[in-house]
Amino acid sequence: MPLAIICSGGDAPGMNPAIKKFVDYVYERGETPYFIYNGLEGMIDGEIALAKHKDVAGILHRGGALIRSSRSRRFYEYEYRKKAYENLGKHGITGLVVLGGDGSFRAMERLSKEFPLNFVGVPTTIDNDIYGTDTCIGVDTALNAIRDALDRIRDTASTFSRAFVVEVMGRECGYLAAVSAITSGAEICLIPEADFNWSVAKEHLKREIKDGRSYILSIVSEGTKKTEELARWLEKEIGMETRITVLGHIQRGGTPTVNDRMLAFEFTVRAVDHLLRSSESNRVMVVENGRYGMKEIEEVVQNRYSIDPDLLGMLNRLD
C-alpha cells in the first residue's frame, strides 16, 4: 500500500526525525513511502517522489524538513483540490501522514470529505496550540531555544542594570511564554489567556527596587501584541531603562530534543499502524497523561486549545 507524508504550515523541530521514521517503518511494514515535496504547492503541483532509506539517512538531528513545507492559498480553491488528489492517485496513494496544526488539519479534512483519501494529522507546531494533546512535536525544542536565550539575557540584564522585554512565538496561544516565564524566574509574563494588572505589577516591582532589585525579565507572547507597550510602561512607571527581544524564527531551528524526537517516532509509527489497519479517516494523533491516542478530527478543529489552569496559577508565583 503506498502511503505518502507531507509537512504544512510552519516548520518545527522533529519534523526531520518524524520523516526518516515514516520511511524506515512503511519499509518494515512491507509497503511503499512517498514523499510529497514542498507541503500543500507541491501536492498541486504533482512533486511527490518514492522514498528510500538514503534520503533519510543522517538527517535525525537535523532541524527544519527534509521534504520542505509551505502554505498554499490554491488550495482553498476546489479545482487545486481536485489536481491534489488526481496527482495522489497517479502512485496509487490513498494514505496520508500530515506533518502540521490546525490549519493543515483543516485543509485535509476538507479534502478527504470531497475525495477518497485517508490521512492522520500528527500536530507538529512549536505554537502548541492543538485542542487534545498535552504537547506537539517542536514544543520541547523551542522552549530550550528559549530558555538558552533568556539565560543569556538575564546575563545581560543582570550586569547593566536594565529591563528586558522579550517576545516568544505561539500566535494566540501563551503556552511559550508561560512556560519560560516560568522556567526563567522572569518577573514579567503577557499572555493573550490572561489579563495584566498593571497597577498590581507596578507596586510590586517598585517595592522589589526599594530592597534592591536591579533588572527586570520580562516574557511577551506575540498574540497579546503588547511588546512595545510593556517596553514604554517600564521606562515610564518602573524607571528603568529597557530593551526590546523579538527572539523570532531562533525558535522554529535547531536540532530536536531527545523529546521531540521520541515524540516524533511515537506519532508517526502510530500513524502508520492506523492507516495500514484502518479505512476510517480523519484522525489527528494526541497525547494525554502520557498516553497515546488519536482524536477525531471534527472534535479537534472545533474546539480551541487552553492552557492548563494549573500552569496558569503558577504565573501568578513569579518572583
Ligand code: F6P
The other form holds:
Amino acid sequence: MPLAIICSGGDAPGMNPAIKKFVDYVYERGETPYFIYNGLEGMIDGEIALAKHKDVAGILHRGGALIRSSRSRRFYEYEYRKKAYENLGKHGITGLVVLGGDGSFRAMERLSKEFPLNFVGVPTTIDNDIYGTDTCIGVDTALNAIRDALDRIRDTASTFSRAFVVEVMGRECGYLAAVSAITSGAEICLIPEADFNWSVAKEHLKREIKDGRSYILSIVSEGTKKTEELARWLEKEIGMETRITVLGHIQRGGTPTVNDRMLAFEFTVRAVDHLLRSSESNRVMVVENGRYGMKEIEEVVQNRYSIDPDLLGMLNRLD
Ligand code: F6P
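Switching conditions: you have the form predicted on its own, so give me the form predicted in complex with the ligand.
Full assembly next; the chain just shown is listed first.
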C-alpha cells in the first residue's frame, strides 16, 4: 500500500527523526513510502516522490525537515484541495501521515471529508497547544533551546545588575514560558492563561532588592503582547535598568533532543500501523500520562488545549 508523509505548518525539531522512521518502517512492513514535499502547497502542485532509504540517511540529528513545510492559503479553496487529492491518486496514495499542528489537522479533516482519504495526524509543534496530548514533537527541543538562552542571559544579568525580559514563542499558549520560568528560576512569568498581579509582584521584588537581589529574570509568552509593558514597568516601578531579548526562531531550530526523537519514533510507528490496519480515517496520535493513544480528529480540533493546573500552581510559587 503506498503511504505518504507530509510536514505542514511551522517546522519543529523532531520532524526529521519522524521522516526517517516513516521511510524505514514502511519498508520494514513491506509497503511503499512517499514524500510530499513543501507541505500542502507541494500537495497541490504534485511535488510527490518515492522515498528511498538513502534519502533519509544521516538526517536523524538534524533540525528542520528534509521534505520542507509550508502554510497554504490555496488549500482553503475546494479547487486546490481537489487538485491535491488528484495528485495523491496519481501515486495510488490513500494513507497519509501528517506532521503538524491543529491548523494542519483541520485542513486534512476537510480534505478527508470531501475525498476518500485516511490520515493520521502527528502532533508536531513547539507551542504544545494541541488538545488531548500532553506533549508534541519539538516541544522538548524548544524548551532546551530556551533553557540554554536563559542560562546565558542570567550570566550577564547577574554580572551587570540588570533586569531582563525574555520573550518566548508559543502563540496563544503559555506552556513554553511557564515551564521555562519554573526550570530556570525566573522571578516573573507572564502567560496568556493567567493574570499577573503587578502590585503583589512589585512589593515582593522591592523587598527582595532591599535584601540584596541585584538582578531579575522574567519570561513573557509572546501571546500576552506584554513584553514592552513589562520592561517599562521594571524600569519605572522597580527601578532596574532593563533589557529585552526576543528569542524568536532560535527556538524552532537545532538538534532534536532524545525525548523528541523517541516521541517521533513512537508516534510515527503507531501512525503507520494504524494506516495499514484500519480504514478508520481522521485520527490524531496523542500521549497522555505516558500512554500512547489516538483521538478522533473532531475531538482534537473542536476542543481547546488548556494548560495543566499543576503547572500554573508551580508558576504561582515563583520567587
Ligand atoms: O507555531 C510555531 C510558531 O513558531 C509560533 O510559536 C510562532 O508564533 C509562529 O510559529 C511564528 O510563525 P512564523 O515562523 O511564520 O514567523
